[in-house]
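We begin with a single chain expressed as structure tokens, specifically the form predicted on its own.
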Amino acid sequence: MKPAITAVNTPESTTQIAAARARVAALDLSQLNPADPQGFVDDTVGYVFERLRHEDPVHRSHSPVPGIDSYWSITRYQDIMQVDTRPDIYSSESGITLMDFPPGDDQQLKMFIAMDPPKHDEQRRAVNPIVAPANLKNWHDLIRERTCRVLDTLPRNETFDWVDKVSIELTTYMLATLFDFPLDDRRLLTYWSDISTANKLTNPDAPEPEVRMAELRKMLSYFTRLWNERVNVAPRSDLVSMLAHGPATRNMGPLEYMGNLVLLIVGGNDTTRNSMTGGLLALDNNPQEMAKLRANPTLIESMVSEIIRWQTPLAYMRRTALADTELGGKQIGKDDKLAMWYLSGNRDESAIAEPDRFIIDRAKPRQHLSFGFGIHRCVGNRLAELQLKILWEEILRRFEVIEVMGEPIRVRSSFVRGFSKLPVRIRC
């Protein structure tokens, strides 16, 4: 039988990966700056990492980036493991992404991601049940019944983009029944995690922040509606009405319901989204991966694992340093910006035996840090890889040949590692 996926396109060439590796090795170290997205447009930026985690590993970068300016680069994954597990010494209080907005602008968007103990722990409670194993199971029967409806509404023998049809498609519709959301309306959800995750000091074609912060106050408005419907009402299981009678979360501010629904929504969107892409990806680059899991469709559970470690959807988190303290050997100083470089992390050969290939059959698949450890741990990790796994248990189930047919188009961001098109052809 022929693998569902064939390679039209090849993997970067040899001289293309060594001319990409000069470029980088004839700048000086003081040059090297990870937060460029244009490294994650071009897919370069693998490059830098490379070359911080043997010669730098925690690494003062600069940005021209008004906002960004300097910050630490933290590359290695053991480094990257003691700033994640110690909110005692780095805080999330300042803000997940390295841009800094001037005291009280509205930009600066508060949730529970972006606080520390005890305020964290208190409100990441009143959401934890939407992915308690109950609630799991049964959204087994939906999901697959979605993503079934999904995949057999797709065009066959002709070019389509796969982020547009399959991607966002199936995480919008998970995230319209995480929030008991309008199905009508779900494409509004990933139109306000796009909006939010924007920054027009990185990318031109981003809306102007007051563009911005206008549309999200629309998503606010809209989310005001469902709440006050769900307010005075017996709870429910979905997300708002777990916000409107969760104790830490009922006497919220509306900028702060914005907060919590921005990091909701970019949550629920963006791992699963930008991983159903790249995991497709992954697997025309790499034919014989697909062959594997072909013969051994059992291999799929791990191979979940691997896409997520492999595409890393969300690149960094930053963390500031709270006092004077000692990592990898430098002197950090209190209110010093780190980026935990998790895409860097997960490339790591001395945490992960040969980081840089695509193998769905690793011995320890979930040893990633695509998900982030200690307190902030990814709340619904769980459920993003239940997502996968059914999405290519219908993939194996239907499709003999899936083609990529030409260059990805990647987002032009250091923070969402993602994919704006990827065109695609189902051959039968």
Given for the second form:
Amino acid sequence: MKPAITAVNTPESTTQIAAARARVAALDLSQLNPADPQGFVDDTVGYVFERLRHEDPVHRSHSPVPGIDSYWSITRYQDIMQVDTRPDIYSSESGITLMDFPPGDDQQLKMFIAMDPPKHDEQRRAVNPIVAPANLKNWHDLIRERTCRVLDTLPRNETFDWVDKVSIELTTYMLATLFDFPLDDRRLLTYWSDISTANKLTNPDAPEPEVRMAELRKMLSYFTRLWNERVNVAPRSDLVSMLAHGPATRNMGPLEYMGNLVLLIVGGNDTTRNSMTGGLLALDNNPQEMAKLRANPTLIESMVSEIIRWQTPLAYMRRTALADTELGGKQIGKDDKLAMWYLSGNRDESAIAEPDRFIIDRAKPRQHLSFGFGIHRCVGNRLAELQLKILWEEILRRFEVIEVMGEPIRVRSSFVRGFSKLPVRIRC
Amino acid sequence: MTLMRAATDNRVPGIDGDCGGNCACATCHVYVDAAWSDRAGVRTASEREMLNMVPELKDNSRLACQVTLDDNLNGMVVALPESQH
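I would like to compare: after the form predicted on its own, may I see the structure of the form predicted in complex with its partner chain?
First the chain shown before, then all remaining chains and molecules of the complex.
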């Protein structure tokens, strides 16, 4: 089945889209549960959002999964903006994903994205310099050199997995650099990233919680060694050194260190990885946009923003109401949890013109929700854009045709909207 | 009319205004020239919060979407942080 959120016009896909839309239309509103990962595996969640935006944009949703239970789905751009910019009402302290764990459960990781001011601001400031202009400038050449090397060694005229050979390889290299992590061990970062977002309750193939925590403890012990090597020498410009020396982070307990590592690993890895794959797929599905790009490579910059909107690699962020409040005409109760569905807001026609079309030269391409807004806005957004920009510059320089050879395999998660496989072939 | 809107309407590079003027992205960070800082006003509460997150905060940092233009500011000089070049 062709990806449903993608604009495609073959007769076959038109029938499938109509069928998927009809299935969603037949459901009672109360049955709509966008957090069901099945809608992400088969990429039909877009029809659920389409209906919610029109009929019930602030929607009381119910999940059968214990720990998720009931939550509000916020589906329109402006409502999401309102929630994201009021951390005084909509707190991050109870976590940024819908799953709740029993109090005291180690699985509820402490990390600065899941904190409110002032502690959030203090810890975030410790790692902020990682994206300072001087660092970005240093990495520019490094990213280009690696991108060239990875692209030059790809197989020609045979099918291979773009996710593994390009998206994972490039983002994992970058992440290893940010941590000054031993390059030969860099795939451990990919592994830990996948492990930390795995959830047995929503994905039967995920490891048991005890196994997951045991692996994360191995991650912690590896990174504790790096911390100890760096804490007693002069501060350097890598994330571990910044955490070890930062006034707000140097006294973190082991679990808080673990949580912040998970945050930085997932934030720097899963997101750009899936935009690297999603962009290739979007261009394959929209040959007229590919033709536009080839004719005018200066469109790369606006295309990168459009890819990030189109993919929305993190589909939502969760908030928890600190007090009774009102949103979009609905009464939100204290302690209610809300999902700001960035994926839905990025398809909201009241904020974005022709949102269901992938348009690489659209007006105001940067006005999308994928990085979040407000104090929790993505730290690494400029770096992500830089990596994607260089990737596409070097692709255009080398390859005439990259064909998608089969359907992508999508990750079973309503949080990380991504791909585990995309078979492609470079024809030359 | 805010300073951010004036810049984006006239395609001034370096002022992105990703959030459309909601004081929520800090992509319109500017340094207000000392001669103009009084007239440009003081930071709002949400502006202070967002400026907390920028890599190159200075005493004269403002978010251009929170600076409303009027005749008093005719001729104002602002500079951009390096991260927005």
